[in-house]
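For reference, the chain that follows is the form predicted on its own, supplied as structure tokens.
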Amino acid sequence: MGKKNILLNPGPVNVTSRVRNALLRDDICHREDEFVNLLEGIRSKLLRVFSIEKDYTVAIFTGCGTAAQEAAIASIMPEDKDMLIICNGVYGERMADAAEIFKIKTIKDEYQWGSPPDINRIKAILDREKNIETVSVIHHETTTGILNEIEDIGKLCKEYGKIFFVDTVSSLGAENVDFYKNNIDVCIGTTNKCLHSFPGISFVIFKKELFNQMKQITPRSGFLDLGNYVDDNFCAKVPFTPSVQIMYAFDEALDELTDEGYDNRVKTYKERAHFLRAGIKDLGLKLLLPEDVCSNSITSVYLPNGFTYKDIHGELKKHGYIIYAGQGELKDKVFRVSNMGDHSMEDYKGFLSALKEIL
């Protein structure tokens, strides 16, 4: 076995040998009652991180955040209505390139990449759009790593009446997420970033509330249908072949948070990221963003002078560690460091030691 590179890269990510062990776990047909359990214990203990059991369900399936996203969109969203989408770097434009391809008409309001929106624009949007049934926001945009705050465009979501729509992807983990007091309706998240599992696996948590409203809506795909994952009574079902071990790794990584504490994993991953910023300080680096408005997982670092990307990543993996480059406009002008997954501060020492040295 070759060298373990440390991936600071935002996913896949280092897993604990707990977890990767899980992969070993025996073969079982995902049609035997030992799967159901397995996967209903997996709804459960992800709705119990959150206490919020008795007004939301969770359909797990196979795929991407990418998936999950899509599913979300093509499961909820009425025909005859509109969606709007808040759009501040890559992830948010994705979403309302899959809203289009779902023929759904898509209200953008779009921000310069970094820069957070604007909630008096959210709500002359709102104003004036009547027939917006949908606000939708990316809670952690990973092309630049600005945490976008949600509570109070959650709170206008449910002073008009609309769905709020939160893509959690890379925020599920190591950000406060509180599904209550942000008015949280539909939340799409993955296994391989914040959560510390294996990728192939995501998952949608919506009100059951909204289960009725899916069921009016005309299937836009068969794979990605929710209703194709949870019956009446909100439990599981399995239209399709499932990433079975997969399953059983994220099923350990959940024990793995509970153990923990979510509050306690918010916690380190926050430290982690005030370390290493203070780091690439200390080196001379300008960070992309304000402290204030950085995700506790990314971390946007404007590339040196006489430096390229390609010169920074190919002499740090050198070293063992694999950081990410910027998106679109920011593809020559930053590079993208994440603490996601299991890592260690002397992982973190031994990243800014290699970087000085390269510097």
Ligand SMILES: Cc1ncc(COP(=O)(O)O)c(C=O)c1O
Second form
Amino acid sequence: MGKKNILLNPGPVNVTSRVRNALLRDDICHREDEFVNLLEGIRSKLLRVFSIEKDYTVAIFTGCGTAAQEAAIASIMPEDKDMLIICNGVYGERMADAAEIFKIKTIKDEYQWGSPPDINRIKAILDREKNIETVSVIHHETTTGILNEIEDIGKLCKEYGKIFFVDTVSSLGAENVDFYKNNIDVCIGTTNKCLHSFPGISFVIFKKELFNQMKQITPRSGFLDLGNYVDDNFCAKVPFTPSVQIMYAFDEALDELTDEGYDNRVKTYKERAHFLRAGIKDLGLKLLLPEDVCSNSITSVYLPNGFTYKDIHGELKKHGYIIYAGQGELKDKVFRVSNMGDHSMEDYKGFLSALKEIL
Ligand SMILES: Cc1ncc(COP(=O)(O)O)c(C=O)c1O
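Return the form predicted in complex with this ligand of this protein as a structure block, the form predicted on its own having already been given.
Shown next: the complete complex, the earlier chain at its head.
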């Protein structure tokens, strides 16, 4: 089946027919060995992509990125400790909302959307607020497309003995994510963005050495408690009915990524983002962010004069291209173009010529 819509929204993404066809593998019961083997295969392939299988484990469950955010927060935060949340977009805000729902005291380090976090400010907060247990940041803040620098924050966390929790929902697959260099203790992801599969599965990767500490925390949720998905030997537990077919697709998407090579995937993303940005600027449109802070997968563009988002979205949709609106305070100012998923350069050339025609 061909592509009806070229999805230039930040997930769900267009997938290859190889991944789509994986949905048609056998019907199996999640209580049988076949499923456990599938799940263990996925877990080891995922950890192997980042070469972290020795020190990290992963809890995989049916859910979206928000579920993974909540599962991580619920499972790593002791009741009497505080959480520092670096916010420069919607997903940082959502993280803080989730922590507050779990009655965790949060300290928000807020920046204007699109502005990078300030390491000196973070250090000053850590010096002042001695009860902080976890520092969290969104690696790629999909709201604007800024790629937040995590290496220095990771170093600070190591120096101060804090848990470093990174939301990598929209960066895994598209950006270099070095777990060791960045001192990442916990991170989260979903299948339906730069890992090129369908929506429905999310996961939390965490350091094995954290697990004992996590098990001391009184569960705040049954479904979202990571201890329900990993046993003491770091093998998978299957407590609830998982989305089996979506696991098949994820398994295939990981094989596809392994065949392609992670570094090649990142390189392709970077080239595509550059190509799109150059083409958009050639049309006289202005980008929201300086290119040196942009991720490899999202370009936020100021709406052209005389166009609402609805106009431009509707016209592009007639040509088969689905763009994405700005969020919150950027809702009426920008539109977003994502280069996540299975696309060809022809898709981007077609998008740029459709945009030119519309303008
Ligand atoms: C960085 C980031 N975190 C979390 C989420 C939430 O994911 P979901 O919409 O799958 O719940 C998103 C969604 O786009 C995201 O971009």
